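Next up: just one chain, as structure tokens, the form predicted on its own.
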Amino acid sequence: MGRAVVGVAVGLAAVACTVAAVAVGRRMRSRGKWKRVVRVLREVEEGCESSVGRLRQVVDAMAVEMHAGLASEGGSKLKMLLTYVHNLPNGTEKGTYYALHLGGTNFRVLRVHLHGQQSSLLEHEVERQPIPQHLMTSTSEDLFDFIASSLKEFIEKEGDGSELSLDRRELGFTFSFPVKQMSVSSGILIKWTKGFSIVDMEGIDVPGCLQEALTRKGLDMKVAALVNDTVGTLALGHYHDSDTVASVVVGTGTNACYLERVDAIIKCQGLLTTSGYMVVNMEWGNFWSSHLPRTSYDIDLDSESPNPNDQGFEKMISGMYLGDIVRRVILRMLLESDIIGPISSKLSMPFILRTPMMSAMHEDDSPDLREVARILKDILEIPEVPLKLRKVVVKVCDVVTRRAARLAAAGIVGILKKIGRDGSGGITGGRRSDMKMKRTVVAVEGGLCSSYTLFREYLHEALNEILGEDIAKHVILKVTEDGSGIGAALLAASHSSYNLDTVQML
């Protein structure tokens, strides 16, 4: 009996050493694994490190390109347009003036009426349209026809028009394809994006095509203003604020554009405003430098877009490409560690993580963070993700987040340097102590500089500690909305016929 009992004793120790075993060899493989997942997160935060002196870097590296890209054709990744914009809006406009914005597969049609003196509200209409399917593939003609039409129906709902019907109706049409612009109100289209191939536009001029079509409808209206969404954005900033010099959008893209001294545009010299100044595209989206903080993800993303090589710094900074970002630094720490076993194949689908997913899983404030269980589960098809994971996708957002919005300002301060605006006066990396400095804003424009506050306060946060806290307090970063819309209605009103064209070739 006695030798019965301490059998069982001694077979019981066993199974609980055995057990304990399993036990410690769980907890060491899953330390194992979660050391994986800190090593990929380390690496990212490494990766995306963007001291402050980096930063400034990066600054001058864009003010030399923007020398370069106004010096001469192709002399920089940036293209440095001239929009032949020379007359920005101030308030002193009267009138009601029209706005025509065909960004994709839907276009708008505004109406602003502006009184004089400036106003905060601007009184507008505004209806969106479709573009049925047929025509994004059919003639130029059939295209503009039926804008014109659908133009002319929201004319006449003006009422019986009898005042407005006894002046020609001024126009701003933005236009969200490459265009090369030949002057205020003409440009040539350069090629279709976004699904459209009217092979008989290539070429051709974007506003006279609308021009002709509002003639065939017997639309008594012109074309007063091609314009650019960025252009827009300034416009209503400078309507706002006439302390106004630049403009930059980050949204699904990014671009940023600026006022700029007319004999600082080396490469059309020649060129005469009555102000002295005209606005410059940047296309700041190409800018490429060495000091930018790129990832083995950065590299990956852009080998396998549609350009690669293309659009550097839109691919670090907005909208379109952050989400994916996130996606691929989970997906190696998952494929790495092992950590949640197989894994779904919808976290290898590019792009399936849209921004605006990211920062909901980001901004998620909750104490288990459901916000991100969610997003986890029903988008990317991971299941029960234990909390500690998920605290660890936060911070992914967090450093993709951070890093984007830090560029996006060493990129306003660039500009800021190359005006003269930085308190620098033009020295590399210094500063000077007798600059006095001029209240400077630039408008904002974009879904992350308006819904997205971490991305926002990171923005602001980089501006201080790039140009200090003494230079900083005279920039102003101000959020408009609606600069493709309204913004290009108000420069229709500042460039309209009743004004004297004032750009002129010597």
Second form
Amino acid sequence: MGRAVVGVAVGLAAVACTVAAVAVGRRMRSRGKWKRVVRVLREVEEGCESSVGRLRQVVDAMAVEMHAGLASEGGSKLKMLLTYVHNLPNGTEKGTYYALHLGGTNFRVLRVHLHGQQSSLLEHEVERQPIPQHLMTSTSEDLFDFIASSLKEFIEKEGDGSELSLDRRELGFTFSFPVKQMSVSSGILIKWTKGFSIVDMEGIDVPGCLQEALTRKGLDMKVAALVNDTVGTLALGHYHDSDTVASVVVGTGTNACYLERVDAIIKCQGLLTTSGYMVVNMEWGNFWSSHLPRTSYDIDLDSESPNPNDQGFEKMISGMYLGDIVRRVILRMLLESDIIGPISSKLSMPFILRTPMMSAMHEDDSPDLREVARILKDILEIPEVPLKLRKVVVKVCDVVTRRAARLAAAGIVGILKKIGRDGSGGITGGRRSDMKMKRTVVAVEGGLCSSYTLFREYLHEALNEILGEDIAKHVILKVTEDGSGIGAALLAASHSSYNLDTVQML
Ligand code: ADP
Ligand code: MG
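Previous: the form predicted on its own; requested now: the form predicted together with adenosine-5'-diphosphate (ADP):
Every component of the complex follows; first up is the chain already shown.
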């Protein structure tokens, strides 16, 4: 009997030891897995490092590339395209003008009523609709007939239009694709992007196609300005505040434009404008510098993209890509650590994690990160992620967005440096004390600036860090809304054919 009791006790002790050993083993393994998670996080943090010193190198590189792009055609990855916009609206414009915007998330038609007073409310009406998928790869005639019909329907809703003399209807056309302009109202498409591919359009005058379609539909309306969306944003910013000298769009893609002295546009000698200035469309999404903090995730994203080695700056900054960089980091983290076991194939699908979802995780302020858990489960099919790991996912979003916003800030300071408004006396240098800093406004627009609070905060923070407080207080980032559309109508007004100011070649 006694022996039996001893036997049971020994047996129980052995079981207890095994259980303990398994538990310790499990804890050690889980600690090992967690270490690997942390290692991937540390690596991505280091790879995305954007100290103010590094940002200043990006600033300098941007200013140098701007010079090179203005010096000769093809002199830089920055195209520095001439826009022939030399007369930014200033609030004195009067009348009713129209705008069309093609190349954003939706196609838009707008009407703007101007009363000639900057401070008066800028009344506008807008209609949005998606471009039917088949028209994106059809013929130019099909696409422009659709656009002209939409405009016609929009105008017919106006009633009899008696307050508007029919022969003076003018239109601004925002066309968010790279264009080589020959004048403010003419330009040829360089290449399609964003899923459009209409072969008979490349090399053809874009406003010409629209003008022909308007005629086919019996619309008596003149295309007064062909503009890029950033130029529209600059126009709206300038309409409200004449200290606005540049604009930046960070939405699906990213781009910037600014007001340049015509004598600095060396690649186009003999250019004369009444104002002495012209807006230059930088196409900054294609900027590249060895100083950009690039990670293996960026390299993979680029090489798997349809346009490798293209739009390098954009791929680190814009809404099209940020979510996918985060997805790639999470994927590597889970694969290398094996912390949650087998993972769903969803996480391997490019672009499944969209930037608005990423920002929702980043800005989740619930104590248990409920939104993070929901998105990981619903979008990436990763159920029951422990809180500790959810916190790491938020940190990854933070690292990726902080880098994006700080690089955009460096780009902005690069522009300010090029035009001598960064307080340093221009690219050739100068003594800060000699400079009197002018109030400088940069209009910013796009989904990330308007809807992603932390992106906007990091943008402001980096601008202050790079410029220093004394200079930064003279630089204002102003978020505009729908400048890409409204601005085109304003430019139709300021470049109206009834206006005598022109661009001349000597
Ligand atoms: P587009 O660039 O097409 O003209 P927008 O400027 O409105 O349009 O930007 C839309 C882009 O902004 C989306 O593709 C998305 O990447 C990003 N975006 C929209 N909403 C948010 C959000 N809440 N958080 C983060 N990014 C957003
Ligand atoms: Mg846009």
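Only a predicted model underlies this, so the values are computations on that prediction, with no experimental measurement involved. Numbering follows the first chain given and starts at 1. In this text, rigid core is short for the largest set of C-alphas that superpose within 1.5 Å between two forms.
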Note to self: Superposing on the rigid core, is the Cα displacement of residue 191 between the two forms 2 Å or more?
What the structure shows: yes
Checklist line | C-alpha of residue 252 moved at least 2 Å between the two forms on rigid core | finding: no
Item checked: Core superposition between the two forms, C-alpha change of residue 364 at least 2 Å -> no
